[in-house]
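Single chain ahead, written as structure tokens, the form predicted alone.
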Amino acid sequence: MADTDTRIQPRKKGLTRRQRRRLSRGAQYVVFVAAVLAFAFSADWGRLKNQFAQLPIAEQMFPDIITLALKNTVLYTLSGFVVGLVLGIVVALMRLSSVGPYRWLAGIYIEIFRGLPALLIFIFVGVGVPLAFPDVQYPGGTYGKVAVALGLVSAAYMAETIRAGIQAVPKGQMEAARSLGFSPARAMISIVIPQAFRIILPPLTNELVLLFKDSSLVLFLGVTLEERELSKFGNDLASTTANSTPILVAGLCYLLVTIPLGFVVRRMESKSQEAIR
């Protein structure tokens, strides 16, 4: 009888999968909060404030940091983006060309300029080209140099993005345009590329964010006081005041632009995913 009672007793079950997941998540939260508290109580906030948060020094930066440094940073970024976009379209079309040398040249360009650090490209544009071609002058002076340097940096990445977007457009679109009497070039420009840009708009906007940060390399070209961008402006004032507050303020100005652009990218990506569904 005792054996029968033992057999009919229900077996004790362990934690369910959901309970284990909740327990694991709770443990992660505890570890995270503990790490934050350990950092908060171990940091010397007084020294950090003295070095990075001096309000009188920050006040000296306005309004020049907005009307001069941020304005120049935006101009550098937009000019580099335009040059990179135009060059990227050309390289992408060369990459898709049926002519072998065009494909080879585009492939070589993409591999070289994606592999080189952006700093080396800035040095090449600012120092190498003037030494090799003394009579060549960049239109717009420093602004032209920056546009070329940033354009060369971004065009290699944009070319691959644009190529992928063009290949994502259904081939029937080109065939339909040709049946209506469009030439291959006109069909590509009027029909295929506009559809491709709707597909690749989020990654292109993300490239704009990256260019905005890469514009900090302008300081290696040697700029005047009126041509300084955010990083150069903050670094100069930090050297003058022997304090890092200007660098922190310059970083916050970068975030004023990059955070909204990042939000725009996420919104466009979510909308494109909804359109696919």
Second form
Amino acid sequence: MADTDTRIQPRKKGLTRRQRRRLSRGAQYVVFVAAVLAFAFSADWGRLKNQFAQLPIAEQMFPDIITLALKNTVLYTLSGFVVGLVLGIVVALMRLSSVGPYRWLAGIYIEIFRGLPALLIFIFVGVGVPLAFPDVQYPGGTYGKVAVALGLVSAAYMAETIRAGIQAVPKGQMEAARSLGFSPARAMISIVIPQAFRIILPPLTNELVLLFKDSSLVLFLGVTLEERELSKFGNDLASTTANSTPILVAGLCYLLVTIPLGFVVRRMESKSQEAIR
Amino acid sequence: MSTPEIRVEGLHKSFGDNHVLRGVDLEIGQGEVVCVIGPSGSGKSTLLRCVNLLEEPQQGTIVVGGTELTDPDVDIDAVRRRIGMVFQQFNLFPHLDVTENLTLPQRRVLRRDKAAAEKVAAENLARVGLADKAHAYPSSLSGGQQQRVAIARSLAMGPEVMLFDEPTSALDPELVGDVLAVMRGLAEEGMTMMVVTHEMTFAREVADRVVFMDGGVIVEQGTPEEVIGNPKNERTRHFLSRILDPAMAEVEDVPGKTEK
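Target state, the form predicted in complex with its partner chain; input state, the form predicted alone:
Entire complex below, previous chain first.
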């Protein structure tokens, strides 16, 4: 009997579970360190530094890169975000409408503008619209153009996010509001949409980060010196100095905004989770 | 009761192929408290939800306080201001604190100014015994407290009729009493009430009339003594025996009976 009962016998052959786990983790560290070392030794740091990290060139970018380029980038992004948000709410409500043609129109809008590269939309807004309607002027010149282009791109994404947010608000909320005598529109505005926005704050902020980067496409619209944003500014200076340092500095400026923004999103995410339930 | 406060006539309601209400007639007089009981899937919640048109019936007439709700041209928002509704799941607005839950509907719907709305809110919170929770958020309240806030929110609109859709079914047993006490107080003040409930003690002690529904029709109605104490219909007897003494009930298969 004793020799048939193997249930409590320790495994004799091979490695134990713990030994195997330790070995696997060790192997992963070795691969990681090897990859980092290979990268560090194979790159030509001298030439890289020469091309991307020239301190005198970086210095001459200030303060314009902040006071002009970064300011413009933020301005383009925010104006595009506002247009996109308003348009996005309208499209989301159309998508949820009981009127068929509204739903179809919203669906078509979303499919088209979500599917097209942002660059094409910039060209369409910057070149196509002025050709088709020569008398129409964008309010605010380039700023208006960018707001419309970025707004059209982001509205398609935001509409889907907002729709999901509205649908995530429990049905009982609308019923309670209607029972109290709210009209459907008022219930939507006072009760449902505020709760929907609480739910979708993190994805909306992500959209803001995406827009921040897409604002670099302004350079295809042709801008004056005062209207340049980070990418155009860095790119221009890179060609006049024949050195890529300005590009690196411009890139760092993007991170200066996006990294804190990501931090804020994570904070909001954990906070809104506490608040809702 | 000369003119009934609520009058339901020949009501039919289907969800797709599911014929939930199959011709319901019911009159509730002013100040009357009517408890609707019945097995799940009997259509009692649907009937209640029809009375403020949260569900639109396919056929039949509903008149509340002299206004026909089933008239296609009725201003439904105006009628609903006179009908308070309390839900099983409370449905407080989670993004607003307790006072705001009570004042926002008054201000947006009744156009009361802030001070007046806050005064009414404070009165009604005191009425349900929650004056000290005025600035709490719903998520920090127990289920019983949330339900009492929901009742206060309805009362703040000054309704003539109150509808209760299984108001204690989502509560832990020890929290049921507070909610029932508030409802009993309302009944004693003379509020017209229609209550869908499984609380037989409440029905027996507070209701003026008990209505038993099964299969989308009213099977039996009368005073609590008649319906609960001495049911005439076999289906009523069967239902009551199961609900009053669930430990003694036998397993039975009820096909396709689901209710929200």
